[in-house]
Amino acid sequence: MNSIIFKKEIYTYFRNLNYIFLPLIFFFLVISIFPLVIGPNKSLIAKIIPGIIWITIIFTSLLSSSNFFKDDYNNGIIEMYLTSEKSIEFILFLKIIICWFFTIFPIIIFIPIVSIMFNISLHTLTTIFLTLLLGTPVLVSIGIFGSALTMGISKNNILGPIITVPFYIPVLIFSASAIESVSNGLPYDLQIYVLLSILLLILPTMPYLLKYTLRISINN
């Protein structure tokens, strides 16, 4: 069943390219609009630009996972899982990286491209990349829990963010705290290794709480 289930989340993403390339335009259009609002001081963007990659990102995650469960529920799929033998929580663990990784992923890998575009310092770029790997998937399973919140309520575009943002600052603050330290030439370990801590606690408890929380969206 497990693989069955995997073959068909990647065949969703597949069958509607615009889970792909919608948050990859959407980045760039966002990255590309500062530098027309900021002027051209090179060195004022090259400093700024890192803050804005991050909040970019936060944006681009809740647009991905804003009704991440709506198809499921509006097709029954839900309850399918819930009253299933299976294990729930490793089906919600698999959709948690898929998203993750159809969304996010492809954002991640053309950030060395933005550095160019923007100047960005090979140990500043290093950085980045580092800390949107360890906390793009902490930012994907917060904005699945707010979907998985907010399931049941008809009207839940501005209540998902607004559940899911204030849980996104602990991500934003290490990650520009490690990026500032690279630049000032300070070491940045402390803030790597909170940020691997969060994900070491998010990724595997996520499944476990998006399990209850679904099983009362659906009771409600």
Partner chain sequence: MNISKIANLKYFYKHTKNVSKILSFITFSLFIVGIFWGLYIAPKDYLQGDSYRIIYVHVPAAWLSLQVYIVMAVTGFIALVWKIKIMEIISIQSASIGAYFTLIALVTGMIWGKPTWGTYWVWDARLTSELILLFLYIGIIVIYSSFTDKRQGAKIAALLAIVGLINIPIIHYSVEWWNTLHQGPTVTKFEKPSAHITMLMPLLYMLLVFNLYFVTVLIKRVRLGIFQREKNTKWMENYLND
Second form
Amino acid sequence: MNSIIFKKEIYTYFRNLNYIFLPLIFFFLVISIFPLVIGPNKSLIAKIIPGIIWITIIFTSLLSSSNFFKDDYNNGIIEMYLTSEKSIEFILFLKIIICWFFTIFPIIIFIPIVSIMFNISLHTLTTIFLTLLLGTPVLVSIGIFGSALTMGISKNNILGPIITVPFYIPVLIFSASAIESVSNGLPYDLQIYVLLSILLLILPTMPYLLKYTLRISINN
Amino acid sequence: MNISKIANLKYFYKHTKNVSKILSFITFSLFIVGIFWGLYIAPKDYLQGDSYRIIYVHVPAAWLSLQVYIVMAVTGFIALVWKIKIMEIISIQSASIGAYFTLIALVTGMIWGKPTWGTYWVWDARLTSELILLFLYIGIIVIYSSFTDKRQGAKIAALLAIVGLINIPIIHYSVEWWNTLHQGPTVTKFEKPSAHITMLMPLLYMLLVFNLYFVTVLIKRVRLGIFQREKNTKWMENYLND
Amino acid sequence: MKNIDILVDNATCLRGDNLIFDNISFNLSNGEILFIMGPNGCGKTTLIRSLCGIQHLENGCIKINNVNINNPECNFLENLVYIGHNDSLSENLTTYENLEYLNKFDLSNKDEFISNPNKFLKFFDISKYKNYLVSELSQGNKKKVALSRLLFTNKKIWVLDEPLSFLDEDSKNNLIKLFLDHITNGGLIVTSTHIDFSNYFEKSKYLNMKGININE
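Having gone through the form predicted alone, I am curious about the other one (the form predicted in complex with its partner chain); can you provide its structure?
Expanding to the full complex; the earlier chain stays at the top.
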């Protein structure tokens, strides 16, 4: 096990606890704002809360992934990776997983609080859980791909989100539909299988795509 | 090897000036014929009346919006793998043409939607995926324009176009699936009114004219792209002075 | 010992549509050091990056042992260590952890570093910063940490971008000592610099990026 390589990625979050807590706080802040805007109508909120959770998750994951490579790029670590004879695909894979684990996974753990706030039934809650577990790693990978594309541009705060959000659509559609099906008492196996296959397709291929993108981004 | 690449741009620029003029003339005349054919000669639709005639713009534009994306992604792929300059230029210049086609398809679709659905916009599968396609195009144009180094911008944009091409079917089918789930009935209005040959012929003709238009505009834009890239080189100076 | 030859032939590089440098040619073999000199913006960094294969050349080629470095079969990176003017250090790791990390990336004597890190830290006099986060270090000390990588690498080709910037006198002398050691052991060094220190070396080559000619 390449322990120091693992440690480096983890320390990035451990030594900047804000990276972990800010997305969590942001998520709960935005979620709490929705009832203020659409009114405290219980049945309406119950109907649209899965969509709200997913939209908020998107914003949160964009926050943490859109400048993902900025530091490594400015510190010359990307150059170091690409001038090393070691294959960096594993490191990139690790980076995706760890970014997801520290920025999105805490939110997923705290989703039951949302379900108390918005009266979500236990059955629906498990489905929300499942779709988030399967869908968010894809969102994070795509967001990181966007940040690799925009890495070389100095002012790119909103550019990454603009190019990546269209790619989120399949995950969004199937997640939202799974949740809707379960709250209407319909089967939702198909949606879960589709989400699972998207995840299994994206995760192994993304490191290779990222490596290639990074090469172009630092100009070769 | 590299000298042939630069020469290639030079060759293209010098030899397409007249081609582009002739093509513009041909396209324009064929277009007039097509408009006349579609709007006057083609028969009325028994269900939709005259309003269906907008398909002579809408359908070719929608078709081209996808076709141009494929052209953009394929030329982008060639540019990335074989590092051919002119392919880079073709790829990135296709992006804005494709975006215009997508916009035309959307707007004509909305105009057509008013008499058909009674409203300008419905979240129909085709309209929705066309809208997402527009966002994909915009992403490519925006990322290209954010780079000060235009060559690198073209490469990144090409990469995004290729990844987008892989994604378009996935996005399209998921949107279609989403649509059948939510509003099955409205789609039936679209059921094929078994197009008659006299209606179909002008449509195919317009498709051809739109393709010709794409090629014409592409040549013009590629010439402009070459000019922007090579404006400081000697051959361009000499060529302009001649 | 392995023989290594670097040949740069007619290298031309553009950024966007602006010419950065053109028709740069030189060759370098074991035991030689090349100084790339010239004013700011003359393309020193770009040339150095293209030697590492991370900068696309518009024209010309770079060959190591007669194999073009763009050839996927050319594993030149296993012989090459590159330290850019950004130090390739993680701000969130300590000095020691950073060196451990860099150690992982180079073909290097890993056990020696793990068992006796102080020996390596002492060379550039950064032992007391061993457990400092890199973000707390001064520019000069960061540079020293980055350059400490050269102490444990087994790679033959060193490609360094402005290694002397921010360094104090002692560290400069240490670095030159390190260079001399490497060269007498048959290594190759390509470095950009503002300060002419070629008089320390017997066999040094000198590339002036404005004049584009090589004096031996």
